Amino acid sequence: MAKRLEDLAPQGLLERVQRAAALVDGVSRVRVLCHYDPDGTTSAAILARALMRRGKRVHATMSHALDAATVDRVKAEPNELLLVSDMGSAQLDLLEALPFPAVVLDHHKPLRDSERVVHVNPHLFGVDGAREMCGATTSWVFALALDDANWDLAGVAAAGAIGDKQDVGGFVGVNAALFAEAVDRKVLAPERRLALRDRLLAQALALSISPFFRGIGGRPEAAEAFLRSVGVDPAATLRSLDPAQRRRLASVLAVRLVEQGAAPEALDVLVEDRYWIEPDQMYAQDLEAYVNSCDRLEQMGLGMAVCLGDREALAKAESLLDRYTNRVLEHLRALETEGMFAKKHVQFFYCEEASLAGSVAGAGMQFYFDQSKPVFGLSVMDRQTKVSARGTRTQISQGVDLAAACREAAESLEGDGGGHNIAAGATIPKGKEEKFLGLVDDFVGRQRAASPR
């Protein structure tokens, strides 16, 4: 028997979502503003689909940041309602000044609540937005409050949660409840398998970013030699292996990750629960990969079109995925040989491509960087420097909070920062990089010192 939404999420959260949904029927035009990453892009697609089904005109945009200039542009448009997803909880002051209603569907830890903005954030209701709900699942709950027919958007929401790494070790909390219900409703079909692309095994290993295998990633010949050395045919595919061969391959790859110093949670990435999306006829993991490559290569509209079911956009996204994968692998390979810059409590590197820095930092931190220190990837641009910070669950358990570190350090330099405790970012004035790194190094050190041993 199908469960009600009230059985799957906290009552307080649903009451806030229902307040937001009640604003929709009184307007004809809705502005949607989301973050530019996979979680934000899938959020935009979920909101656009749900609103168009409701007969609304929709203008959706993915943005790198929600700042005063962005809000001023939105304010000057003929909007009747603004929906912001995967950001907004840190910009309530700006949104409260709008002349029309605004709804925030965010999952980043908020600094406060709001009386003027309908503020939907799982943290306000005892749900961890870093693990139990992402921007896409928060937006999906809003869509379900609009119409129960929006259960068919489960796959897009799952892709967003995967993009936010909330699937590592299995979904938990509200995510787990929602996706289990989608499985019961035959929208999603789970399948447990090695996290490798459906290519010849040598190619799949060489192209793998998550997991990334040191000495193999980006090196097809090395991947082929490794497979032969462990008795696996490099020209085989994962599907062609019998169960015993698949178990053996999983074991030797797990040993490889341990030997290269991967984080404990990296082993959770190696074998994953893949979700087949019945309405869209693809895996949620593949949808996330397409959207991520589009976003990172500044083709956010193309990623959203893929989420909306545009098959022509999908063909274009496939070629972008190959480009994105090769570029990230180039950076990871370079850092294998060049190493990192290190301070007492943090490590860092420079990446000339700001849109790729987070991907490089995340893969490196999880699979082969020094596990004792969070990593900061810096991209120096014309007038400002973008920062992407990544940590591990072990570091978080030791008191590290990268969102707080980035926010405090950036704001002291007239920049801005925030995010999650395990994955955060900042924008600072160009030329302030060394000062920023000194501040976050000190801040992380104080966080760890203050944490109970």
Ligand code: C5P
Second form
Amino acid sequence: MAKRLEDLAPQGLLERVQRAAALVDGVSRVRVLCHYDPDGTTSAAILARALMRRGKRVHATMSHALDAATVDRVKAEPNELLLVSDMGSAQLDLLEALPFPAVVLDHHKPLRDSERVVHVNPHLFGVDGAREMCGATTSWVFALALDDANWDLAGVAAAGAIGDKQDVGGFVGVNAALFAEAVDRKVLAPERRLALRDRLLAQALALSISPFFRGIGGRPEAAEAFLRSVGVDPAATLRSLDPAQRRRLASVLAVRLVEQGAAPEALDVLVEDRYWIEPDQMYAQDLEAYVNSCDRLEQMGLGMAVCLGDREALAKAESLLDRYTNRVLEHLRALETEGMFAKKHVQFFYCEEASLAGSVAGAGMQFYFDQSKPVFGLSVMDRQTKVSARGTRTQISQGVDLAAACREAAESLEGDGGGHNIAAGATIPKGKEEKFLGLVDDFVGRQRAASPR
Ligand code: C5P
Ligand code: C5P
Ligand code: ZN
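What's the form predicted together with this ligand like, now that we've got the form predicted alone?
Everything in the complex follows now, all chains and molecules, and the chain you saw is the first one.
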């Protein structure tokens, strides 16, 4: 029998989404603001679909940050209601000053709650927003409170959670409960298999970012030679291998990841539950890959159109995926030979493409950088420097909290920062990079020392 929402998410969180849903019923047009990455873009698509289904007009924008200028712009428009997703919990002050009601659907750890804004955040109800619920699943729960028909948006929500790497090792907590129910309702179908694209194997290995194979990523000839050396036909595809060959390939790739010094969770990336989305007829992992490349190449509207089922947009996104993949592989390859700069407790690199630094830092940290230190990717821009920080689950269990380190270091330099314990970021004035690195090195050292383990 189908489960009810009450069986799947905490009562307090559901009370908040019900309050938000009641606000929607009183207006004809809804303004939507979401973060620009896959979790934010999928959130925007979920909200747009659910609101249109409810007969509302929607104006959605995705942005890098929810700053005073963005809020001022929204304030100047004739809005009746604002929904913010995958950001907002750190900007309650700005939102509380709006002349119309605002709803926040965020999963970044909040510093406080709000009376004035309908503040929906899993952390407020004992759910870990870095692991058990993302912006897209929080937005989806709101959509489910509006209408049961929105169970068909499970695949878009799964793509958002995959974008925030909450699928690695299997979904847990509220995510797990919601997606299991979507499987029961036949919207999603899980399939356990190797995380490689459906190409000739040599290409699939050379094009793979997650996992990234050191010495092979971005090098088709090396991929071919490696496959031959382990007795696998480089011109075969994953589908053409028999089960024994597939198992053999999985085991040699796992050994390779261990040998190159990958994080333990990297093996959970190699063999994963891929989720087939029945209404969209594609894998949630592929949907995430398309949206991610659109977002990182600054075409968020295209990513949202792909989530809304636009086939023409999908064809365009295909070429962006190739461009994005090649750019990230180039950076990862270069860092293999150039190496990292190291401080006592952190490591860092420079990346001239700010929108790719997070992807490079994330893949590098998971698959081959020094596992003992979190990584900071710095992009020096015209007036500001953008920082992307990434850690591993082991480092988090040792007390590391990159959101706190980024926030405190950036704020003391008149910048801003935040995010999650395992993935965070900052924006600081240009020229303060050395100071910032010194501060985060100190913070991370202190976090480790203060940890009981
Ligand atoms: O703002 P938001 O929460 O959506 O951003 C989280 C970012 O952190 C995403 O870009 C995601 O890929 C990244 N991340 C990561 N490793 C994790 C969790 C999140 O690189 N374990
Ligand atoms: O930009 P990047 O993907 O590295 O961001 C990682 C996380 O850090 C995201 O959750 C983002 O919202 C957060 N962040 C932040 N303040 C910044 C930059 C990033 O809170 N100035
Ligand atoms: Zn998110």
